[in-house]
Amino acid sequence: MSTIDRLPPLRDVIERHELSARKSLGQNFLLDLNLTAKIARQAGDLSQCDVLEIGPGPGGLTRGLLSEGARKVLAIEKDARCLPALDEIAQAYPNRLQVIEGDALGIDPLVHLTPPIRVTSNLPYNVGTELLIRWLTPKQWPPYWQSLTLMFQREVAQRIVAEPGSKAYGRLALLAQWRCDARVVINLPPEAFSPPPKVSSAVVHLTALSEPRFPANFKTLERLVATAFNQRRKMLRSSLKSISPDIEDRLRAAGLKPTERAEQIPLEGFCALAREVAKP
């Protein structure tokens, strides 16, 4: 099916409006509705939300979101070119769509969303990693919005999702980990895309708990990882040796062996040794 809505065909507005990805801005475009319809399916039931998009482009996913019933499509897109699309997308949607031209990484959403909200995007390669840090990091938790459905390059999600003792473990699997159930929910290869990527993408789907999985200060918890990471090939007591005079009591404390690397440690782990490490 080459739609899914009376809109044309995404290649043919991509044609139109000559909208040829931009590698300065991380865009490859989503051609198949199939395909984005069934990513703004893993976001849930949309019809009691709010959706806050990064990225939309030519309109993809948007045209996904808001066919699959979203209350309300918010897109905030840089691309000034993609604007003319957006607007198409807009009239035959009434009052479901409100696109913001700008950069995502300096706008409040919070403004123009009423609760409850999801985001869903296919996010530009070059932001989608420091925008889910800013998510999963808000000054209060439990945050203003109840899922992230998104999109990364594959190893990105593989970090996500990763668990301890593989490669792939480290600071972003702790810090989505900690606040969040993160699977990884599609799959897609690079011809999925125009220009196809360089390498394979894969759809991330988050749901944020109510409260963090284990107690730990969010602050000594991060800086616990972040250190501890930087040295991922070191023995603890040697790579977390800045943290505390007495790391090793303090390991074992948390029942860690102060032998073990940081890519043995699971979360529950860390947040024992966060909540020792805080300890007069």
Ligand code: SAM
The other form holds:
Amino acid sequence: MSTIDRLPPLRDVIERHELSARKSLGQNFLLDLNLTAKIARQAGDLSQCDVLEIGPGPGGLTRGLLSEGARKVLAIEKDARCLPALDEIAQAYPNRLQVIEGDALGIDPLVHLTPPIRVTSNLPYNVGTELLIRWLTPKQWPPYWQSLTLMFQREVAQRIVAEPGSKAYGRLALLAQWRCDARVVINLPPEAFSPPPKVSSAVVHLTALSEPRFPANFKTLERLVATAFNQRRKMLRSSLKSISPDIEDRLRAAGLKPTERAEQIPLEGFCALAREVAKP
Ligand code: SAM
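Show the form predicted together with S-adenosylmethionine (SAM), please, because up to now only the form predicted alone has appeared in this conversation.
Below is the entire complex, every chain and molecule, led by the chain shown above.
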């Protein structure tokens, strides 16, 4: 195992601070500091950025981010047992690591961050999708973050980058790809973690576009996509009946066939339909 800093190996840190992994907190730790530095590098040049990290745990990725030059890391951790280990990292990188103990779902990180801001996390699986949806649906666009570099279960990662016609294509793909470039940058087997989870994982890198890829009202688009994918195997004329009594005409006006199914419609088609549906 490599050392990216003068701090002790993560196995020693975990043992000394008795950080036995808790399933309820989605604790699957990364111990290979080569790997955490590699993940940090996927976020680009961090030397001029503040980085938000959710769930630092014993600090493997935190150390990767700091050693790769992040200007500042704000780390939010729910498990108080991790705080002494994180404090050691803060001392090794003076004034560059701020740790907040608490639930990331209930904390506004913005007050502690200075733009430009990037988000990089090995997310706890139990709240990962919820956090992603929050980051993708802020009140204003562009959002406060420039990019998201996030570890997910591979199945979730596939849903984020999915293309029309694939089984994984649905709401998450459309939501993510409407306002971001999204790609899988690293695939990881279960053995990369300690303890190994049951499933494989992947790191997804999302870059915020300055404006949505195609014009559409967010609420209308969201309602259309949710309704269409609720019955993804049905033809649009039937799955979207509740949207408007003349949905067939609106589908045609948007350049879509009423007999097509949700999973065949590209993002551009949904945006065109959202614009048609918004017309009086
Ligand atoms: N970043 C570390 C790593 O890569 O080894 C740990 C990643 S582990 C998958 C997820 C971390 O998120 C755990 O440390 C866990 O305690 C923390 N966590 C779980 N739920 C959380 C929440 N709601 N808010 C903040 N942290 C949370």
